[in-house]
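Take a look at this one chain, the form predicted alone, written out in structure tokens.
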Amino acid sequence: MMWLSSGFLFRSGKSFYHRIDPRVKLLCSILMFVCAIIARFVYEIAIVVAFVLGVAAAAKALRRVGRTVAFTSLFSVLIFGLNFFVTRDLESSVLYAARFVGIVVSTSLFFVTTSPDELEQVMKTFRLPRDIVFAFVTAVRFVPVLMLDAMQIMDAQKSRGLEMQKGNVLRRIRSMVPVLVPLVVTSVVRSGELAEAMESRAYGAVPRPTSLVQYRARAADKVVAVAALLLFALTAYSFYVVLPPLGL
């Protein structure tokens, strides 16, 4: 479990793409996005999706963004099998949970090489209101503890005679209760203690509060910036004017 949550959770680096300004990588991640949106043809996913897995491994995040392509395979069979029930389309059945794939992976890139601290400083760089910011990021960073909690419980529900690995599939649902329940109290207690930590520190007495850490572009992330959209644009002229279509 932790294995698969790890393609979603930063990890500082020295490479260049960590050094990078957030918002240029928060605009990267976006144009990524968008061309696995526009794609019309699978082959077409596939190159982004290559570029995305090549960034990757420039920003030394190659393993942890290859588990997200392994964890988000599992739903993409799923997105496949329910289209293709409904639609019998096996072109756009395919090109659906292709385009799941590269969505998902090109926002992993930006969260596994994004600290939450920089997230925070670009989301209120956009104006966002203070409590949409700290609600979002708070639960960022709560994923990975709720994982290490989660693991903890299985291993001791483990130790208890718990068997999550036999049976069906509903007797392996039902086996889960005995994890769920504890985590979810888990959870309710530290949220009241987060609930008290944020009342002693005063949350919400100053409507706009300054900040210490204040962004400013160098030319390497203008450079970046300016690449970045350069690409877009030859490659959603490529998409839609050079590239023929080749079926799939």
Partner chain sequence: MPAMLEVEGLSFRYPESRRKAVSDFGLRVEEGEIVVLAGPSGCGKSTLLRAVNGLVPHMYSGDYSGDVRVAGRSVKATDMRELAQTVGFLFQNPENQIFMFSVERDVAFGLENLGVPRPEMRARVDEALRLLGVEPLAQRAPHELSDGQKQRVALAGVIAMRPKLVILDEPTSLLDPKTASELVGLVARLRKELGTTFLIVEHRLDLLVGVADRMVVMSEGRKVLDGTPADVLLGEEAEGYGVAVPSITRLQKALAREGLVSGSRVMTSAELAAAVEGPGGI
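Show the form predicted together with its partner chain, please, the one above being the form predicted alone.
Here we give the lone chain, stripped of any partners or molecules.
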């Protein structure tokens, strides 16, 4: 489970791409995302995906983005299968599945190269309500804590004879119940304590809280943003005007 979910979890890195302003990284990911949407042919999407993976490789995040693709491959197959079942059109079914992969890689690239701190900054830039930003922050903050809780509960239940690795899928899912119930209970208790601590530290005292750190876009960030926009324009132009319509 941890292996699968790690595709969307940040790990600090020192590459050039990691150090770009988070807002610019978001712009890059959105542009790649849009490219995958507007591409009309599978080979065009393949170009986009190859480009994203190239950036991921430069950011030393290729494996983690790859993991996300592996994690979501079931959905890709499902999208292809359902489309093919309904339309009986191989071409469009592959296109939709490929588009999904394109969306996944471009989104994943943003998440694996952006720290939660930076994400919070991006959310603040968009003037999202403080409560929503804070809910996001605590959710991410407590992921490792909850995972530790879950492992402790698993150990405790295993030591009392719970067998989690045996039986068919149904039985294994059912054996998760004695783990999930205490996990939910401890999380509820924890959230109560969090609420007390928030109140005690003046949460919500003023409508516009200040911030200890401030991110400023550097010249290099602006260059990247402009380059990304130019590249996007060029790509869109190529997709619709230059590149030949090529089916499968």
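This one's a predicted model, so the numbers in the text were calculated from it and none came from an experiment. Rigid core (definition): largest C-alpha set, two forms, superposition within 1.5 Å. Positions refer to the first chain, counted from 1.
Problem - Threshold 2 Å Cα movement between the two forms at residue 142, rigid core reference - result: Shift at residue 142: 2 Å or more after core fit.
Practice task
Look at residue 83 and decide if its Cα position differs by 2 Å or more between the two forms after superposing on the rigid core.
Solution key: Moves: no, less than 2 Å.
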